[in-house]
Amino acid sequence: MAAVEPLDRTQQLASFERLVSGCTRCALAKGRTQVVFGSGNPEAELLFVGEAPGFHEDQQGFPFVGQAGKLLDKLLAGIGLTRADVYVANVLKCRPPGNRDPQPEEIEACESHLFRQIELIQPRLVATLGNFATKLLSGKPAGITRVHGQEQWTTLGGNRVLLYPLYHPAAALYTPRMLEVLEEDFARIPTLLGGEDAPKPVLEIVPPPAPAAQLGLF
């Protein structure tokens, strides 16, 4: 896969993220607000992948923008980093019904505009957010508890990444345990951004598109 030069890459994701506003391939284009296609830096190194839009995000426009993005911030500014730095997504780009889970057909309908997005933004880390996204992307069943902090060399988007599976912000919310964890994998963000000097994971995948039925969120 051909390197998309800076310029090109703000320029195409603009252009992809107008083309995506009009997406009806499943259902939930019929009750959503808008679509939420992701924010921050097209040149971000690092890539946060969430679940779906909320309420919140879906009036809008932009993901994490509720209680759990104030989170995220919170964790950001602990490793020296701001909205600006990185770039978020999520696995949907509309919000289903009351908050529910992705459903499986949601989920393949949607999944081309994600890998389209890696795509372009190239980053080099890929920190997915929960179950969803982390089954999705590593193309392998293991859920959130059992993965989570565990690094692993993948290709998505045609370039080889580092994909870094954490638990979502949401479930860290009123759970003291688990925010604790979350710091604690959040913190290892700036080393494995390192470069060479990063420690070399021991897994190295190439998923298959996972079967959808396979997501859940724990």
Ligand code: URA
Contents of the next structure:
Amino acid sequence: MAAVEPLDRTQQLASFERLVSGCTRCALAKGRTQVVFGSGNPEAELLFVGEAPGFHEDQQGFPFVGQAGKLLDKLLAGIGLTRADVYVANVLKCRPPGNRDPQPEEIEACESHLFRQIELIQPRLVATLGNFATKLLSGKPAGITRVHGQEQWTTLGGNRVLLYPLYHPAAALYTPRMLEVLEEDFARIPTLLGGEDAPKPVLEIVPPPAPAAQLGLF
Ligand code: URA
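In place of the form predicted on its own, output the structure of the form predicted in complex with uracil.
Below, the chain from earlier opens the complete complex, with every other chain and molecule after it.
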């Protein structure tokens, strides 16, 4: 896959955002205030992928602006980063009613938006927040409790990326032990981002993409 030049990248991401803002691929389009495309630095080396917009995100049009977002900001600050250094997106771009779990048909309808974002941004590290993003991007059914903190090389959007599953900040808000683990996993991000001892790609077997139902995404 040819590298996308930074100027092109910003422009292409902006024009892709305009396209996605009118998306009607699934029923969530009817209930949304607006599409929550994603936000941050289009040239970021680190991309976070959450689950879906909640009430505040739907109102404001940006991902992670509620309580979970405040925790994400704190965790970023703890490793010397801000939102301006990273890009944040979600598996679903529209809010599910009552913040229910994403449904398989919604994920299937929406996933190509995320894959195109990854193709344009070309991050080196993709941190998945919670089960839905982790299962979708790893292509494996293993849950977040089992795989958090375990980086793995994979190919996303035509590029080699290090996939790094993390607990979802919303889950850690009220569970102190989970918050500790999330902080520990976050502390490894600078190393994974290419410090001296960043893990080198190893030979990997690429599994065929599994349908959402097989990944246990509902
Ligand atoms: N939780 C998510 O997964 N994404 C958001 O944007 C907000 C909360």
